[in-house]
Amino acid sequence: MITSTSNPRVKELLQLQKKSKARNQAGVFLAEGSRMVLETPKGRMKKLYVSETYSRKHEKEIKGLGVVPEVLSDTVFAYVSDTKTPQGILAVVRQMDYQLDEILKKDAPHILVLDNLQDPGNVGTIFRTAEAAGVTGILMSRDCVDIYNPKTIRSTMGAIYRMPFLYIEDVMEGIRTLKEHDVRVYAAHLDGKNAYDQEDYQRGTAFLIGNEGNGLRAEVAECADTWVRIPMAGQVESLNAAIAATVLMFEVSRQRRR
């Protein structure tokens, strides 16, 4: 059992917890908590760490994971944990690897393009909701929040394992590629011509979702085939990015269930 915060493995965990560069160089991320660890796809878990208390209480569950765990004292586990009340289990998991061609292989793909979203909770919620709404894949501009940030990972509630995604260097080039594959691109925009539920989403569809505070960059919005708006009552000027994305995604889902 590791009982010192000076242990090299503990230092490595802290680096992976705090630095995206360390995660990307190692090609891994940290999944913390029972749900996230238990849902890790087979073959993706590289290392498993449990607290002393967790190892005593969940021996059978740990054996079922097929990875021999490293036990940390409760104090050391709390030291490396990213949460205020650690559950006592975390895994080092290989990062996901998807290609745009894979996402576009599906008939009538349903895609989200996230432009410069910065809030881990928003992005995690979008991933979780996208899975529920049957989205084919998510594209993100390189300046979006790091999907492997521990807070983002927790917010996905396991959807990170099942929702195909990739970062793209050039969002506008990515949008052009979508159009070449017969995907119609809609910008969620306050100046939208039609209400979102006046459009037909039976064919390949992509929605552009902009930054929480500033919305879509003008040059990205201009790449859309159509701007759509979400009608709102009262004095509300705009919706949270994750909520706006949810409204749009489930309209596609509704239309395709007909």
Contents of the next structure:
There are 2 protein chains.
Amino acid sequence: MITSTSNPRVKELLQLQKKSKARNQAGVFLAEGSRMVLETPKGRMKKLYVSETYSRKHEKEIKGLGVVPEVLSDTVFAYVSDTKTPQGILAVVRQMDYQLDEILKKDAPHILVLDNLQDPGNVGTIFRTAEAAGVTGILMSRDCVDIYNPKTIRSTMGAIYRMPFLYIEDVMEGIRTLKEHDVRVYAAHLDGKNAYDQEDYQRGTAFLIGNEGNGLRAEVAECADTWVRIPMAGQVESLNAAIAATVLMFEVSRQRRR
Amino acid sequence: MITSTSNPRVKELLQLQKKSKARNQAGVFLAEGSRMVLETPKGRMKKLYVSETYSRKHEKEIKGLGVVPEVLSDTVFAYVSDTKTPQGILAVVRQMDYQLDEILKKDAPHILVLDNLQDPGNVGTIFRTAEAAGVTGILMSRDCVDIYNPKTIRSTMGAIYRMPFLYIEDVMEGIRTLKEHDVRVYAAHLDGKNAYDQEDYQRGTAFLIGNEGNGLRAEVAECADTWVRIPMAGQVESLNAAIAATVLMFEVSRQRRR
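The block above covers the form predicted on its own; next, return the form predicted in complex with a further copy of the same chain.
And the full complex, kicking off with our chain again.
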């Protein structure tokens, strides 16, 4: 059992928890909590850490995971945990690696393109909601928040393991590729002529979703085939990015169920 | 100018910032930041506080508010602020006071009933989104998070001033009242027979939205006229409360625009 916070493995965990660079260099991320660890696909889990209390209480569950855990004292576990009241289980998981080809080869892809989204919780919620709405892939501009940020991972509620995604260096280039593959690209925009529900989303569809505070960058919005508007009552000037994405994705889901 | 954190007004502000009880006893809440303060209806603003820097930089804006501000040194302002990087303006605002009658007397009301929602950001986002979706009123169970919590106020993005709302002692009693006023009450429920978009929302409509982790309480769900299901793809077990509410509210908005 590791009982000291100066143990090298503890230091490594803390780096992985806090630093995007450390995660990317090692090609891993941390999945914390019983639910997230249980949903981790076999073969992706590289290491498993449990607190002393957790190891005592959940012997059977831990055995089922097929990875021999390293036990940390409760104090050390709390030290490396990202949550205020840690459950006591934490896995080091190999990062996902999707290719654009895979995302595009589906019939009538349903894609989100996230441009410069900064809120970890927002992005996580978008992943979770996207899975429910039948989205087939998510593209993110390089300057979006790190999907492997512990808070983002937590908010995906496991969708991180099931929703294909990709960071793209050049969003506009990515949008051109979508168009070449017969995907119609829509920008949610206040100046859209049609309301979002006046379009037909049976064929390949992608939505561009912009930054929480500033919306879509003008040059990115320009790349869309069509601007659509989400009609808003009252004096609301804009919707939260995850909320706007939800309205659009579930309209696709609604139309495709008919 | 107030330069000491032991000044009684500073202590009072801190209480109002942190304690729901202090807010309710005084019948006020705090609106922080330029946008929230500017949107505060005339007559509701009881006191205005600005930081020294803000008072120097925004003389004209402050004059336009029609309330003589109390100036706090930047350090003291940061001390009473709820945000990490305070803008430097903060108003003490009289709490809103709506009656159920007002909410019910509209034609075809569009109502949300929030049951035991605990996340301040979620509730704020629901208010903001509800205004955009044309919701006419929000009822909250007494055990929902305090709407006057500074984080909730901030997430409403001003909708707190425009969206009629009411805490109700007894949710089930409230639901009965809605039904008596010819409002059809829907519960978003995994066991709903119809998908949410198979219902007709032209007439008075209310949605019951349950707690983030546990969903609707069984006895509350039982009070609904109809359970509706939000179809979900993948392995998602549930949606975030604000997301589920969004899907439902915008379906009403969509149908009523036709």
